[in-house]
Amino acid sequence: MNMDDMMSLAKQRGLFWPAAEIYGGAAGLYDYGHVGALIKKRFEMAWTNYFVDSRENCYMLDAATILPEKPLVASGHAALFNDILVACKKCKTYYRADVLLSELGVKVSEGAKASEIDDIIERNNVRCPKDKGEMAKSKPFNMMFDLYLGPERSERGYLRPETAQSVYLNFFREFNILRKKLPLGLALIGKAYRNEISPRQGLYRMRELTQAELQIFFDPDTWDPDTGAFLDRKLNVFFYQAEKVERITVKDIIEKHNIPKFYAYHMALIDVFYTQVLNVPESKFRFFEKGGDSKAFYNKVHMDMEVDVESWGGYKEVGGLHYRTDYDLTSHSKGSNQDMSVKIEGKKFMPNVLELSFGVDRNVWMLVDMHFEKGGERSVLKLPPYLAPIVAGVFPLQHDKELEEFSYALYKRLKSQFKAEYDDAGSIGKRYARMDEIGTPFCITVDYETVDKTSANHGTVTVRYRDDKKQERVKIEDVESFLSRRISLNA
C-alpha cells in the first residue's frame, strides 16, 4: 500500500485526514475519525497495560500543555532544539536540510551543523526540487512554538515539544509521595508540539503529535533487573558503523557490544510489545543504534526503533530507548535553584534515567499499514481483537422486524461493555465488507432459527471471524463471555 492508497483508507473508513479539510486542510495537523480515534485508544491502553499497569512502581501522570520558559532553557530546548532550514533563493520554498538531501540521495548526517550542511549542498550542487533554484545560506530553526502568557503578554512560554520534560518537573515530589522508592517509573500520554519545517508522509512528521513516554528514575550502581527469561532471546539490531542488522542475543548485546543489562533488558520488552502484543512480523522490526553526530548529546546509549512500513518506503523511526543519564535532572536542579538529588541509604546522589519513547500517531499509522490485506473484492484490517475500533458488528440477517428488533436488543446488550455497532443497510455481504475494512473481528447475525422455537439453533446466533470468514453457533446468553475470551491480551 503506498501513501496515496493509505490516505484513502484512512478518509473513507473514518481514521484520519488533514485538520481544517474544508479549508485546503494543515501541513503537519491532523484530525481523527471515529475510527481511527478508537484504534489511537485501543493502542495506547495496550501500552499502558504492558509498560505501566504490569509493572511494579510505576505510575500514569498527565501535565500541562504549556510550559513558561524557565524550564525550556535549563532543558537545552530553547538553544538547542532546532532543525537546519535551508531556502531556495528563487521560489522561497523551506526545506528541512536533512530530509531534502536524503531524498536527493545525499547523505548527511542527523547532527549536521549549518556550515557543514552548506558544503555538503556546494559539493553536490544541490538545487531546488521545485524549480531548480539556487539555494540560499542554511541556519538553525527552533521548532517549538512560542506564545506569551496573561493579557500585558510579559511572560514568555511555550507549547511543550515532548512529553519528557513534564515528568522530570515533577519527579520529586512524586517521588517523596511514593515512598522514595527507586527505580521509578513515571509515564505520561499527551501531546507535544513541533513547528516542522516540512511536514510530511501523513502521521509520521507531525506540528501536533500524541507521545507516549516512560520516564525511570534509578541509581545507576545499584539497577539489576532481572534478564534471566529474555538472555536468549534473538533481537534485530543494527548497530552503530554496522554494515547490516544483526540477529543477536540479549546475552551477546550485553557481553560483547557494552550494552548496560538494564538496557538490554528494556530492549527485549519492547520487543515482546511490537511483535507479540502489536503482532508485527520480527522480520519486520529492528532496532537502529544512533551515534557520533546522530546520537542526542545527552544520551549515554541510543537506539531507535523501527518498523519496516510499505506506505513510508521501508523502515521508519515509531520509537527511542534512551539512556539520558542524570542529564536532565541536573539541568533542572541548576536551572530551578531546587535540589532534585535522592537519599536512599545513606547515599546521596541524581538518579539517571531511562526513557522508553513512543510516536503514538505513528504507531497508529504502521498498525493500519502492516495490518491492512488487500485480495480481490475483499479488504481486510487484520487487528488483533484488542486493538480493533469496533469488537463485533450486530445485523438482523434480513429486513424483517422480529429479527430487527432482536437484533437490536442485543446489540444494546453488548454496547455497555463492548465496542459494539448495529448494521441493517444493505445486503449481508456488503455488511461484513464494511466490517472487515475496519478491523471489526467479529460479525454477529441474528437470522431465523434464532428466533424459531422449534429450530435446534433457537436462542443461537451466528458468529463470523474476520480473518478466515469461518462461523460458528453460540448461545445467546454466551455471547459476552465469547466475546471477552477473544478481545483479552492474553487470548
Given for the second form:
Protein chains: 2
Amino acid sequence: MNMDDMMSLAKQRGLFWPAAEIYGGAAGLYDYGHVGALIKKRFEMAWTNYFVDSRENCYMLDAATILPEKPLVASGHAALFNDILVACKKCKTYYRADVLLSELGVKVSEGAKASEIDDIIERNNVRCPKDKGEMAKSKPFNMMFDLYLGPERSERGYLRPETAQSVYLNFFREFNILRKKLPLGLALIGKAYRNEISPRQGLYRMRELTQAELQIFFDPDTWDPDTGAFLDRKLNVFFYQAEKVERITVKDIIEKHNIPKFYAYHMALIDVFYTQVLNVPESKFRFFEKGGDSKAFYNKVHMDMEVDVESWGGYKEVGGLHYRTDYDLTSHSKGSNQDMSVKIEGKKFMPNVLELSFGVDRNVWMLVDMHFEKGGERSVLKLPPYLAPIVAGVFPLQHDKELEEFSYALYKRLKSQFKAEYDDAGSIGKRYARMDEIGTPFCITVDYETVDKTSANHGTVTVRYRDDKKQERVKIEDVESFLSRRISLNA
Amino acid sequence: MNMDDMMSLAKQRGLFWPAAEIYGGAAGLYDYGHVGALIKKRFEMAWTNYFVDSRENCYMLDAATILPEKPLVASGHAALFNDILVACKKCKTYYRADVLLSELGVKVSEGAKASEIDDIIERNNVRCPKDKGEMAKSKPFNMMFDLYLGPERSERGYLRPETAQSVYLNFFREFNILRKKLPLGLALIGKAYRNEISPRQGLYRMRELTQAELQIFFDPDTWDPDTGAFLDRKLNVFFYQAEKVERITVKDIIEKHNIPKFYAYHMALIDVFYTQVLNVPESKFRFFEKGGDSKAFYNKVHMDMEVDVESWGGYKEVGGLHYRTDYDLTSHSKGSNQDMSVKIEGKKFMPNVLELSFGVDRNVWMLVDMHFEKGGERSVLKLPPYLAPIVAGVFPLQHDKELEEFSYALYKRLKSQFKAEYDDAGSIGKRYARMDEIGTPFCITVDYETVDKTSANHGTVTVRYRDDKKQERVKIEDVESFLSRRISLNA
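Can you swap the form predicted alone for the form predicted together with a further copy of the same chain?
Following is the full complex, with the preceding chain placed first.
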C-alpha cells in the first residue's frame, strides 16, 4: 500500500480523514471515524495497561493543553522550538529546510542553524523542486501555536508542544502526595500541537497529534531495575557511532556500548511491547540512536523507535526513549523559583527523567498498515484481538425471524461487555467480509441447530475466526468467557 | 463545603489544581492529579457505556480540536459566539456583563446586546463592585481562541468552542459508511475552549474544558422512541412559562407541556443517569427550561440539567438537552456547498439534531462534592463503586514478612484487572482512612488466619466495605468475581 491507498482505505472503512473534510480539509488536522476512534482507544488502553498499570508506582495524569508563557520560556521552547524555514523566491512555497534537503539527498544535521542551512543551500545549489526558483534566505520559525488569554488579549499562552511539560509542572505536587518515593512514573495521554511547516504523510507529521508519554523520575545513583530476564534478548539497534544496525543482546548494549542499565532495561520493555503486544515482526522494528547534532542537547541518551512501514516507504519514527537528565526539573526550578530537588534518606538531589514517548496517531497508522492483508477478493485487518475495534459480529445464518430474534438477543447481551455488532443484511459471506475488513476477530452465527431442541448442537453457536476462517461451536453460556479469554492482553 | 474547602481537598487528595501551579497558576486552566484523572476517566466510561454502548446505532468519534475558519463562520460562531464585556473606567477590571448584573440582582436576558446592557447599567446605576467606579460602554467579545496556521500565519483557525461542531462536520461521511440509517447517534468526548472573561468557581467556568456530547440525527416525522417504561416516571422540571419547578410525570411533560415525545424520552433517560448511575439524590436534580431570550435561537426546545451543589451555592448547570432542529446541517450545507440532506425510502430531508451535552469537569466536581462525607474524624468519598478511582486496597493486617508477601502477590494479581493499591505503611486504621478519603470501596486485608492451614479461615481474606465499615471473609479465588460484580454498572 502507498500513502494514497492507505488514505482511501481509511476513508472507506471509518478510520480517519482530514478534519473539516466537507470544507476541503485542513492541512495536518485529522478526524477519526467510528472505527478509527476505537482502534486509537484500544491502542491507548494496551499502552496504559502495559506501561502504567502493570508497573510499580506509576500513575496517569490529565492536564490542560494550553500553557501560560513562563514555563515554556523556562523549558526553552519559546526560544528554541524552531524549524528552519526556506521559501522559493519565485513561487513563494515554504519548506522545512531539513526535510527539503534530506529529500534532495543533501546531508544536514537536525540542529543546523539558519546560517548553516544557507551555506549548504549555496554550496549544493539547491533550487525549488517545484519551479527551480532560487531559495530566499532561511530563517527560524517557532513551531508552537500561540494564543491570547483574557478579555484584553494580554496574557500570551501556547498550545503545549509536548505532553511532557504538563507532567514536569506537576511532578512536585504528585511526588509529595504520593509519599515521596522514587522512581515515580507519571504518564499522560493527550494532545500536543506543532505548527508544522509542511504537514504530510497522513498521520505522520500532524499539526495536532496525540502523545502517550511516561516520564520516570529517578535517582541516577540508585536506580537499578532488574534486567535479568532480558539480558539475552536480542534487539535491532542502530548505534550512532557504529553507523549501522546491529542485532545485539541487552547484555552487550550495556557492556559494549556503555548504555545505562535502566535505559537498556526500557529498550527491552519497549521491544516486547512492539513485537509481542502490537505484533510487529521483529525484522521491522529497531532502535535508532541519535547523536551529535541530531540529538537534543539535554538528552544524554536518545533513541528513536522506528518501524518499517510500507505506506511510509521505509523506517519511520513512532516513538522515542530519552534520558533527559535533570534538565527539565532544573529549568522549571529556576523558572518558577520553586526548588524541586528532593531529599531521600538524607540525600538531596534533583531527580533525573527517563522519558518514554509514543506518537499515538503514528502508531495507529502503523498498526493498520502492518496488519492489513489483501489476498484475492478478501481483505482482512489482522489486528491482535485486544486491539480490534469490534470484538464480535453476531449474525443469524438464515433470514428467519426466530434466528434473527435469537441473534439479536445474544448481541444485546454481549454488547454490555464487549464491542459487538449485529448484522442481518446481505449474504453471510458479505457480512463476514465487512467484519474482516475492520478487523473483527470473531463472528458468531446462530443457525437452525442453535434453536432446534432435537439437535446435538442445540444451545450452541458457531464462532468463526477471522484469520484462518476456522469455525467451532461454542455453548451460548460460554460465549462471554470465550471472548474474554481471547481479548485479554495477557493471553 | 465551600469553594475553598473543595479546592483544598482537591489539592491534598490528588484530584485537581490550577495548571502551571508552580508558576502561580493560570486562570481557567486546571490539571488533574492521579486520583482526579481516574475519576474523570470513570465518569467518561460510565457515560459512554450508558449513552453510547447500550444504545442502538450509536458510535464514538474522535476529532481535531483546531478547526479552520470557514465552518465556524458557517455555524455562526465567528460572528455570534460573544459575551458582552464591560470594564470599570477607574480600575479597568473586566466583567462579563450578564454575570455582573445577575450577581447584583439585576435581571438580564442571556442574549442581550451591548446597547441593551448599557441601558440596563444606566437605568440601574450599576457601578464596579470593587471600587464603585463608573462602567465604560460595553462591547461584544468573541469567546473563541483564534490562532494562525502555517509558515506565513496566513490561515486563521480556532480552537473549537464545542465538540458538537466536530460531529456535524463528520455526519455525512459517517452516515454513508454506516449504511444510511436514522436515527444515528454520533458521540464525542473531548476538549472545548472558551476564552472566558472571568473564569471562576473551580471547574465550573473554565477556559479549557472537556465535553461529553451525543448528537442524534433523526427524521422528525418518524422518530418515535418507546417511552412506555418511562411514562409514569416523575421528574423535577422548571418550565419557562410556569416559572416554577414542578414534579411531573413524563406523560404530562408530553401531553400538558407539548414537549416532543423523543425529547421527553431523553429527559427520562438523563434523569435515570443522574439519579441511578451517578447516585445524585432525586431532590437535587432538575431540568431547567430556557425560553425567550435565554434560549439559543436555533434551539426549538432547550433545557439545562442542573444539580444542587453545596460548594457552588445552589443549582448549577452540568449539561444540556437541545433540540437543535436542522440548523447545524443546513448551515454547514450552505457553508460547504455540500448538500447534507438525506434520502430515506424516497423522502429527501435534512436530518434534525437532538444534542445531549455534558460538561465532564463540572460533573467530576459535582460528584466529589455530592459524595464527600465528613463525620467526626472520618472523611469518606462515597462514590458509587464503578466511579471510584481505586477499586481495592490490599493490606497485610500485621507487619509480618509472610503476610506482606502474600498481600503483595494478591495485589499484583488484582492489578492486571482492577485499579488496586498495596499499602503496608502505618497502622491499619490509617491505611483504611487513606482509602476512604479517595473513595476506594473495598479494602482487602490478609491476616494470620489467611495463611494458617489449621484455621477455618485459611485461604480467605477480609473485605471491608467503605460505606458501613462492615467486613466479610471472601475466598481468595473468589476475590476477582466479588469485585467484578460490585463494580459493574449494571449491578
